[in-house]
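There is one chain below, alone, in structure tokens, taken in the form predicted on its own.
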Amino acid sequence: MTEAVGDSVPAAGGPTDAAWAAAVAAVRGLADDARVLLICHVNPDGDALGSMLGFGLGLRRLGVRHLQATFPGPADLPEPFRWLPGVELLVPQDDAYPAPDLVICFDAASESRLGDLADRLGRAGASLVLDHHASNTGFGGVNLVDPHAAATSVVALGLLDRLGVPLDAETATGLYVALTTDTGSFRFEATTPAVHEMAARLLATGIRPGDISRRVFDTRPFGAVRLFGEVLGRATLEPAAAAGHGLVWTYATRDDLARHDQPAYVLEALIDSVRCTAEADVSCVVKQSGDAEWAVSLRSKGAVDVSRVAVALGGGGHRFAAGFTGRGPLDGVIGSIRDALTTNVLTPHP
């Protein structure tokens, strides 16, 4: 399959008509025995998994027979997403097609977010990238990147529509989980009239939003509740940080997880409990992921563009939500965040 010239760099305003056409041609041109590999980013969240699995079910309805989905790192799926339709498509990274005919990446702003699976891009016959991060590096053969989309599932649904795949409840479930997680249950700034229109389309298939919200947002082991209490108890408020807009941060170690017998993914929801701090525009949770290695989640209420902080420190994201991997002692990681907030990322409050 041939990738369209000029589609290697994502457009600032969203995918071009040529990029959409090239993506449709890549899928429509698959042979009957073609192998398709879907990949999302390391430590997958609801948007990554929901978009990937929802789109995968759409491809299966389109007649794609040899189809795998995977993500880098341990194959353990976070508990809130283990019930998602399409999980049967998932394989461990070591079992993924080594040289697929088509690879499709979801919700990854750069090749580094694909970990050990990044080599599939060079081995694949063609590659598509579906994403909504403004910091996307344009690493795919054909890039469908819309920085104005509330979630990658918006882009995924756009491609399914252009492929003529009708929505059913199973496909809609994954796309809805993706949409609700990246909009914070429709509370974040990315929630637009178009977001609600998409949600209405998905709900019209018969999915039950109450059940989905309970499973994704409102179910947590008691050990995680105790862990959250301990980690929140060490939260630190720095009102003068970020040029007076304020920073609140906390951290969790691997020892914390072990003491409460919890997997690392339970900490992903912790940022929501920190970001509600009234005195700080920027919130941060630093989670130990290895020896002297930390996964950093950043959130902003609007006065600070945290994607610029993350990019400056080797990561990426959006104005209101971003992240990066920090290395070294905890004090050094927090210090680098303070410095980045001070030197190069402040924007006027809208």
Ligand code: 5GP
Second form
Amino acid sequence: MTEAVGDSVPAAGGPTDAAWAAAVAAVRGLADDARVLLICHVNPDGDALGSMLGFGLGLRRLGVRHLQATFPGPADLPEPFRWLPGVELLVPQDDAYPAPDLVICFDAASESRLGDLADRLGRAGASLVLDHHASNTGFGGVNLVDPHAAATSVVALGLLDRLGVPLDAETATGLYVALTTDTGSFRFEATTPAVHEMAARLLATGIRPGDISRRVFDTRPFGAVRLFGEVLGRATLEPAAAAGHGLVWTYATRDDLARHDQPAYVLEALIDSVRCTAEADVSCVVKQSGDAEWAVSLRSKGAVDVSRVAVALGGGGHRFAAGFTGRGPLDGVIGSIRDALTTNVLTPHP
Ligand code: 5GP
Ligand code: MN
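Having gone through the form predicted on its own, I am curious about the other one (the form predicted in complex with the named molecule); can you provide its structure?
Full complex below, order starting with the chain above.
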């Protein structure tokens, strides 16, 4: 392991010059036959996969020959990402280099988000963490964590630039998918002038934003449309929750998925339909992931810091978007959210 560079708690200003220099040195110093393993978080989204694969293609351009990308859990890639440039770098977690020379982690706030792959960090010659979660624990040898970055791909492009890798359309595609995923297609608060400047650089490579958005965000099987109808039909509004700011929530079971013959990833888009609710500041989708296990997505419009709610319940995320794993019966999970909401309201209800 290389010695840790930078604070274990990320500096508000983003990575230090020393951390950038250490990351560049770790990549430039790789031997010709070095094995590099890229890992993104469990249940990967567009930022996790797009940053990892985009960066991976950049590394390949630099001449890194022994290069793998992976994520914990089943190796199936959600349909919307199967076309991404760089998917050929992906290997199932069990096939990932057991002791790589360099490990680079993407979009993971803590080791727990790496599942069974967390052991690679201890066995690697060196490790880099590229991330933008304020809650990042600084678990890498070198931590490039910028809580102000709209997506992990902002950090990934920062490192590619410092490595002198020319930006091509294939790399740009992954980084663009990442940027549009985490900014809600340039709708969220994180959409700064710098975000649009980065998007302009990516688009200038010739990538087609209409095609990319349709494939990633606007295509789903008819069965998923019917499933959404059912799950949205049982959404519950609790105007008194979150000290009067309101909570809207719904849930989907594995049985719901089976009835409509749908894979679990289709539920990721559901929160966007639920969070439209005008009467609630906080929205929530509870997705069954095991017999008594639930993947919970939380969103806020600003009155509640949902990352604090999620951290209190064993998860993490950002102020406006966070999540955690709930255990036990559904009622209990909803009850724990209701309770955590009352203690994490930022602004009093008018
Ligand atoms: P989503 O609801 O889209 O799955 O996740 C929203 C945000 O919460 C993302 O930034 C994601 O990294 C974070 N998040 C979701 N689930 C978990 C979890 O179980 N643990 C942690 N630490 N973060 C999570
Ligand atoms: Mn992200």
